[in-house]
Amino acid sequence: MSAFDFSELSPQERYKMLCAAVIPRPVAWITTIDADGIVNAAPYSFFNVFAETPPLVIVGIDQRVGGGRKDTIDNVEAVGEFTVNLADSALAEKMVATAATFPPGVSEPSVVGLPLEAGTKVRVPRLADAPISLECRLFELKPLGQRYLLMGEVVALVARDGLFDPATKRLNVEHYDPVARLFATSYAKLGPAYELPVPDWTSLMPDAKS
């Protein structure tokens, strides 16, 4: 076994190893608007769902190369709303294109060619081709070292027809092809889903009494 003392590693080395170890990760493709209504889109893979009451998503957002806050942070702080779009494999190339270092005031969806749809509960539009979008209101924005911790309360989920069963609210996995982030410039597709139920603990201990 190899052990790495993180106190002896540089921030870049820690980032490199953590990103390679914790895979695959979902990607939060966040749309925001600035004070002039210009739509920004940017992907972040330090992201996951956190709770259901309140329904929270959390995203770690780093600074610009060379320092300074990213447009996502400025826009969320000013407007108080954002949308997390989840990309499928068909959108992966355009998603990565929006990670380019565009100057402030440039709309990535417009440049890359991503149609927009109005939000159902927020002013921020969603990416029309995204299979799933989570409309969020700002819950908390917390500076954390070189990153910001962005917490959003999900107020609506918008999904492509056929993805969620209206009655059971269950996802039809076979109709979903999400992008999985690995590390550096590497991404992956998910393999076939399989069922693995949690066993009754008594079946693992034959002499146990429930």
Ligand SMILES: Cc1cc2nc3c(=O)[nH]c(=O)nc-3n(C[C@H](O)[C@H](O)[C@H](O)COP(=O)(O)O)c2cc1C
Contents of the next structure:
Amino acid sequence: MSAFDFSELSPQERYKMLCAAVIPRPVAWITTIDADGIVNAAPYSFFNVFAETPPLVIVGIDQRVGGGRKDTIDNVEAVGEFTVNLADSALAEKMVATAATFPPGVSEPSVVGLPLEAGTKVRVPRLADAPISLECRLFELKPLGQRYLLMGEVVALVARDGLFDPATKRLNVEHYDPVARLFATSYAKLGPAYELPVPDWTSLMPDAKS
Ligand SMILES: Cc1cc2nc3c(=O)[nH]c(=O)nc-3n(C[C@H](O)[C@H](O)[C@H](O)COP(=O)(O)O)c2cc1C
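Right, the form predicted on its own is done; let's see the coordinates for the form predicted in complex with this ligand.
And the full complex, kicking off with our chain again.
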């Protein structure tokens, strides 16, 4: 085994190792609007769901290269709402293109050619082609080291028809092809799904009394 003492590594080395160790990561393709209503889109893979009551998503947002806040932070703070769109493989190239460092006020969806759809519960539009979008209200925005921890309360989930069964709320995983982020410029697709129920503990310890 090789142990790496994180106190002896540079921030870049820590970033590199953490990003490589924790894979695959989902990507939050976040749409926001600025005070003039211009729509911004950018991908963030320091992202996950956190809770269901309240229903929270969390995102780690760094500073711009060279310093200063990213547009997503300015917009979320100004408007108090954002939408997490989930990209599938068909959208991967456009998703990555929206990570280019455009100046504030440039609308990535219009540059890259991404149609928008009005939000159902928030003023922020979602990406019409995204298979799933999570409409969020700002829950907390907390500076943490050089990053911001962005927490959003999900107020609506909008999904392409056929992805979720309206009665059972189950996902039809065969129809979902989310982009998985690896590291640097590498991405992956989901492999085949398989079932693995958690066993009852007594089946693993047949001699123990329950
Ligand atoms: C797949 C992918 C994932 C990314 N994840 C993050 C992330 O988790 N945090 C971050 O600060 N930047 C991340 N970035 C970089 C931002 O997308 C990039 O800085 C973008 O220009 C920010 O846009 P904005 O200023 O419009 O918010 C990622 C880029 C890509 C391509």
